[in-house]
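Just one chain is shown here, as structure tokens, and it is the form predicted alone.
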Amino acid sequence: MYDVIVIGAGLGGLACAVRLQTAGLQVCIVERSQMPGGRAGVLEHDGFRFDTGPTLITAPSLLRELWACANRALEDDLTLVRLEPYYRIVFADGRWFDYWGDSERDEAEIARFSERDVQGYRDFLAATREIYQRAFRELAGQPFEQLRDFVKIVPRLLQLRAHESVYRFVSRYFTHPSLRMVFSFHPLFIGGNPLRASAIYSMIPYLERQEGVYFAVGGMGRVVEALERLFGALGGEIRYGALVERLVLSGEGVCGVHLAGGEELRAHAVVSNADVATTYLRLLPAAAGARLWRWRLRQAYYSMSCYLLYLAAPSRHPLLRHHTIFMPVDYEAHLHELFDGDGTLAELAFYLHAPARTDPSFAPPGADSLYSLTPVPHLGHGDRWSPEETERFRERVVTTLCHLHGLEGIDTAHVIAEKTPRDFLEQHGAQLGAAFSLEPVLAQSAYFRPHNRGAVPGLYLVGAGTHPGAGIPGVLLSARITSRLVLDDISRSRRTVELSVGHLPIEVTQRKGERWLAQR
């Protein structure tokens, strides 16, 4: 009998295990594959070495919380380095915005753009620098679990035009378009449309202006290894090779997990760092109840996906920095397409991650290892991946970026590995292959998102979609906000004392009705 057992070893399960560990609970991660991550994976081939998954650090703050959790420093066991510039924007008549989180270099940058669009820069902080402060630093932290705790703030968010997108509140203060596309674009890497995300999103480049864009180095990998160790360190258990088939039911709620082969591992808390559709439609059985939450996750708007090439490219091109974004021409029309079109696209974007620039050791010398990421519509619009279509994608994807955006010597002979939207969905389990989960919409926020405290007593949530959503800040304040449920729940229902029978003190403790006597 554990007191905590975690569902995968994703950043959002690691770091809520970490923080139950370190209050005193004996805590258990059943995790699928043979290593941890999740997402967060790590490929290496012949002197080349890709993040799969995530790729950048914002919000350090949240890790360095996490880390001393358990009475220690980050930068013990990682190094963070800041990025220089934090991306270049690259458009599609061959201009760049490079993007430093500098008000005396952005502002230079946007000059070259727009002279009138300056002083638009310095209102737009001005108005996202509230949104920081109410959205992120006060509401973000804290569960939504009651209707009335989202009412009590919806005056305020109206305040601060929560109701409006992204781009139409950045359009605001900026009237050039490609000044619009960079501080618009923020909300895909959380599986956002710019054009219907919440203007709250908007306040991702004051985030980055406060707290700075960073790169781990040895990557992503190293993170979730320094958690892995740090977990260990406390006395966590680790168990690989743990498919989770189904939650297993008492009458009060869940009890435990069921494990393919048969083993089934039992808890008083069971926290799920799976997909949330997958928690809710495929591992809890329908004797659980949570009918409104499986009809919602089936009607729920889904984040794009992603298709994912990892090349070994021969040489560094001087166009690429750590970070950077190929933009469509129609960037409106693209988004649509993305997220509400019948699955083809007309252009294609990209986002580059080149990290051998800032670690030498992710590539051999004067070579390059590109991650490059290609925002695609998730299966619902259409499954267009067998392998024959795949095929064609790849070939697009690579004469794209060497024949229109000059990355030349890129060759689908340098393609090292790939990942599709049908990866997703087979193994992470993502519901129609979402790369983010959830789409971040006003209504499947706060309140509206699925609760860190699942709809059956005994489940907790964590991770991209639950509250507060997808990203790396998202995912840590997730762990931080589940981890205080379940320490809230169990010790409400933990009622101890101490009994002296002969010499032998005994405990005797009560624990949602079950008692038992321990011997300590």
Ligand SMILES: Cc1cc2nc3c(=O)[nH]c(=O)nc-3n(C[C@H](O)[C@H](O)[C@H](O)COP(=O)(O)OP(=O)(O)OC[C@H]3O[C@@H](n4cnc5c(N)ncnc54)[C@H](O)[C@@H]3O)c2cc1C
Given for the second form:
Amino acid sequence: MYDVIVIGAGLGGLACAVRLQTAGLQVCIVERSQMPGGRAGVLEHDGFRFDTGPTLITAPSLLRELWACANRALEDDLTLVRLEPYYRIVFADGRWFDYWGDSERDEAEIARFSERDVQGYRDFLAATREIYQRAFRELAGQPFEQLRDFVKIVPRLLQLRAHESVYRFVSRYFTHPSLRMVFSFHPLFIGGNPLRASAIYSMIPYLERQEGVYFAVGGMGRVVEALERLFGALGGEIRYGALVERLVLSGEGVCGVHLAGGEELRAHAVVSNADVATTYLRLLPAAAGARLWRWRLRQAYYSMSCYLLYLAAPSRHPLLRHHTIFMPVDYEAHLHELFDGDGTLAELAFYLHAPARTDPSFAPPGADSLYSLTPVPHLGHGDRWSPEETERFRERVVTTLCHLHGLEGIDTAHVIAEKTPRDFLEQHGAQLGAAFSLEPVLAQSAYFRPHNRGAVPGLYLVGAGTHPGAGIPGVLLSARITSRLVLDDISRSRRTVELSVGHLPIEVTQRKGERWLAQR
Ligand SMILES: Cc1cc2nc3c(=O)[nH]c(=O)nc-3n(C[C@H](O)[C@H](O)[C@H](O)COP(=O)(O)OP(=O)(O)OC[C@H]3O[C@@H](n4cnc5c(N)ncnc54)[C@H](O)[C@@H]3O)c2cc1C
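Please give the other form, namely the form predicted together with the named molecule, since only the form predicted alone has been shown so far.
Next comes the full complex, this chain leading.
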């Protein structure tokens, strides 16, 4: 009998578990795979290391806050390096833009493309500062469980132009098409389409500027390991190889988990860090109800997926920075194909991670550990990932990087591993193989995104598919919100028990608090 069971040791599950364990609850994480991290995986091969999922750390203050909860300093466990530049964006004509996050160098870069957009950039920063303050600092950390909470902020959202797309908002400030790409592509980092993600997300460049873009020495895997150690040091328990097949119900709601193999574990509260659609559609027994959320998750818009290649390259290409993005020729047409097309792509875009420039331990001397991410449509647009189709796509990616973008020397022979939308479906249980869960559009945000307190008593949700959304800052915020809700509910039920013992009929006492009393 635990106070809380957390399903999944992804960043959201770990962060939530640390917070709850710190508050004095006994928490057990049940993780289906043999290692923590979920999408934040690590791959090692013959002297090469790769982070297989997230690579950029933005909003490091949220990691510091998490460590502070456990009375530790982040710097005791991790070394964060601020990147310079944050990233390089390469356009189809071969020009590039380095984004530094400081006015002087960014304005110089902007002026190389368009002198008159320098003033546009200053105005853009002023507008996005306001969005950052309101939307990120004040609103993203609230639970939005009631429609009235959302309705209250609608006027403010309209003032901030939340009803506009990021691309439209950015186009008000920049005239040059390349600069419009530079300042609008960020929703793609969290699975959103810049042509329809709310302009709220245009504050990401401002957030990056304020807090920096960092790399954890040793990679994202070190962040996961540090969190796992922190949780263990607080007395938390993790069970690996523990696949939850379904949630267990009592008359009150969810009271535990049923593991593959037949074991059942019980707790006052169950927090699911598993994919939100999997939680509602497959783990929660039909008898539990929650029909509205099941219906909505079947109809929902999901993020795009990714095709990932991990390459042990024999040399380091001078064009690449730690993070490099290669834009397509026709940005808008590419986004339409990614999110609304028939599953085929006329052009490819890329994000490349080349961390050995910052941390030489990632590759042998002179060689490069390269991770290439190509955004691709999710499986709802068609499954084109049979072994033969995947092999053709792999060749297309390598050829495009090599011939179109000039990364000579890269060859399919350097491929160590790859990951397709089918892997997102099979390894992560991701609905439609979506890499970032639900698409971040206004109609799937705040009150309209699956709530952190589940639709059935005893069930809570944490991670990318729930409020406020995907990305490390999003899932760390969701861990903060969810842990507070769990703590509120448990302490309320304990107060009810204390009251009930003196004043209310014993039947109520037992229903509200029998497990707690037994434990006491
Ligand atoms: C390729 C890629 C690159 C990214 N890059 C960045 C980046 O640079 N910066 C950034 O901020 N964000 C990035 N993101 C987004 C970020 O990685 C995710 O939003 C975040 O890691 C999701 O964490 P999570 O806790 O919600 O879920 P997950 O990482 O998916 O964790 C869920 C966990 O639950 C476990 N689980 C699932 N079902 C069960 C079950 N039935 N029983 C037991 N265990 C179960 C899984 O095994 C997994 O460990 C990236 C994402 C991807 C895919």
